[in-house]
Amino acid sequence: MPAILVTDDSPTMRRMIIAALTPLPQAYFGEASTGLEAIEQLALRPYDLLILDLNMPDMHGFEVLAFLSNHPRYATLPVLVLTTRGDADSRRMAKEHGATAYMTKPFRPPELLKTVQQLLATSKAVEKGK
């Protein structure tokens, strides 16, 4: 059962992301509305994937990425950045800060589902290889 933490300051966007991912069998979805809340949620429960917006109050998505990539417990956690920022600099910075994948809003639900499935499959393959 995959556990996915959806982090976005918009409750509507979180609901849209979760709705797009409902075809995942027995998936558990956690939600966070800020970067700081996402870090707190990760400390409370293990997740298989983090979906992260960049533009959020209190702690920007880049700061969350930097924290995760520098923390041994979260360094291998796959992170899908899902944001309105489609510029090359944001993409580059997200990758430099540890993002596994990058998509822009508005997203196409089938494309989001496929990307998440690929990230989860890769994550599980890495775990089995440990």
Contents of the next structure:
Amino acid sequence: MPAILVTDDSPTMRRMIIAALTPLPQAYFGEASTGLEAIEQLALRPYDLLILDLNMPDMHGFEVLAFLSNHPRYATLPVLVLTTRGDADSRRMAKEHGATAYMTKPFRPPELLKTVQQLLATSKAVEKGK
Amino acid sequence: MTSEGLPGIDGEAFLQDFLEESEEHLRNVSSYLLTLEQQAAQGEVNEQAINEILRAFHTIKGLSGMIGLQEAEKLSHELESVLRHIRAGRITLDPSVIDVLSQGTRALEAIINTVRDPSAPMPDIQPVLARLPRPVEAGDQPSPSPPASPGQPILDWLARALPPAVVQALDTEDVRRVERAAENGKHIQLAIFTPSREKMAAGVTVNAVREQLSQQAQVIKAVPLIEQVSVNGEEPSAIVRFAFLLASDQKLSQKEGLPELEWSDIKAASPPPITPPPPRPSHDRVSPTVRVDVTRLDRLMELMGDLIRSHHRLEMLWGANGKPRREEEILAGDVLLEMRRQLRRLREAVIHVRMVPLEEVFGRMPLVVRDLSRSSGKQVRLILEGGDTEVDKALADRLLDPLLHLVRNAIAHGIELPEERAAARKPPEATIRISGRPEGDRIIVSVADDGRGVDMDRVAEKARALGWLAQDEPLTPTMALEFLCRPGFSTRDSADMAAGRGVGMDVVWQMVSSVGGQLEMETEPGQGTTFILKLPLTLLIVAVILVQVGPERYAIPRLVVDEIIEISDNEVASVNGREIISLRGQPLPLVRLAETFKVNSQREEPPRYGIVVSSAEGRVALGVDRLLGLREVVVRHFRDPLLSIPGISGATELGDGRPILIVDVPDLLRYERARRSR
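Now the other one: the form predicted together with the partner chain, given that the block above is the form predicted alone.
Starting with the chain above, the whole complex follows.
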């Protein structure tokens, strides 16, 4: 049963993302509206994947990425950055900060689903390999 | 609208969400633009407002893209770019720029409106796009006000005072904000919040804490920390905490109704500078709620009560005059009537301000149930209903303990172990249902379990052993409840545990009767038990029936009154030394208030009116001499135990300075029963 944390400051966007991922069998979805909340949720419950928006109040997505990559505990957590900004700069920066994958909004639900499935499969393989 | 955006998803399902969210963002944009305009006129740039507007356009852009609303996506993208240029100093924020931004916002509104109303024409965005300002080329001219970099002293000072992770997270702008706040004589503090699942279950999350802090201080930066903590010499584990760097006028501490935080002072407020600080921007933070100290609301309520009393006096003065009235006096009477209505509306409004959702109390229960069910080995599912029902804050606060007791008792004594339940052909997982709902001018809160129910035979046995119940007297359900609530009933004797209810029921009883409410119990062997708390909406003002007993006046809360009957002399019969009257063919005990309160009544004949009240003791008629009417009064509760009188919960006055005692009916009837059995 994969657990996925969906982080976006727009509640409608979070619902859209979760709707796109409902074909995943028995997935658990956590939601966070800020970077701080995402870190809180990650601290209190194990997650298999973090979906992260970049432009959020208080704590930018990059700051969340930086925090996660500084702590070994989150080293194996795959992070999919899903952001409206599509310029090469933010894609490069997201990668530099440790994002596993990068997609832009508007997204096509089947593509999001496919990417998430791949990330989950990889994360499972890593778990097994340990 | 194309369905391109969300293939495989019913895009329609999100249209309402999209509309609501975008419209909220647009409203915020409009008010932030106003703030920007006002401040730009004074030569200031409110960076926070710029960021908020930017993020609103950014979010609308993303959402519009998802539902395939390309015009909105395009326009919000362009507007967002303008804001980015303003933030970077490449566009100067002058009135003409704000004008264009306002026009752009209105056009965006019109585009989004076509989703709501497909017959509305799609506006042409080209004219707006053409008017948008272009950024000045880099090097063309210097940015309008090159920001001064913060001085070294402040950096050194912060590095000494703050944990390294916090210092690292501060950018130049954050440091400048600390510097400005310190210059303006603010307190600089660091508050650390440690999240936990328990806190999260109770709604105390990092977002909630941040929101609460931002009501009382400027949150300069919120930083997540990770720390290695070793508990009891175990392998150290990583704990995530959050540090909030705050600037505020006054030193904050645990007392401000804030959740559990660790505080450290970074810098005490210095005397304010000679030049007064600029006025706070009105849209510093757009929030629909205001937090008010409950003591201020109490004060408001007291003033409200004074006003009600003054009105009573006026009414009495007006009513005292038995002479035929002149025209002005009749008009004054109308005004008095009007005033009564206004006071009622004002009272309702004031009470409403004090209301909080029951959720505040209910939210504590899941954790308690989880812990107890784990420690007892019983499987319990908790259902909470009606958490949005609103009650007086003071009542909500007093409801917590009784609910905790009822839930603990239900799990400890009512609910069986899974094996026992299976043997009784019940699902192994028991259910506790806590619900709240308004009913007229009261609130009904119930706690129901589907456990074994109260063993009435054992309760009777125990009550007889204690001498509370005669050997041949049958045990009625109301008596059973009353016995369960007596402090002496429960001991640690295992027989009591098996009888159904353990410690703490007296706490429940006391709370309910102290607020003038009623407690009821329904129990079915093998099916479970339900406790029902009927409580007033507010504790400070109650509707009462004013009665006269001899020379004294008393107030009886209307909540407990079923009906009022006239008593004729020959109706009163005496059975076993108790006076009985007949109500629709049924015998009803008569309790003369004159006797109970030892009032010097000259009358030997029976009271003329019976106030029929019910409590856990059953129904009785309270005998009184005269009815003075129905009033809403402000209750002054007796808090001093030395002032405690059996059967009296508090006092009020109507404006003539003479106190009127408020009858606590359940307590009075218990007292009566005890008096009789002596």
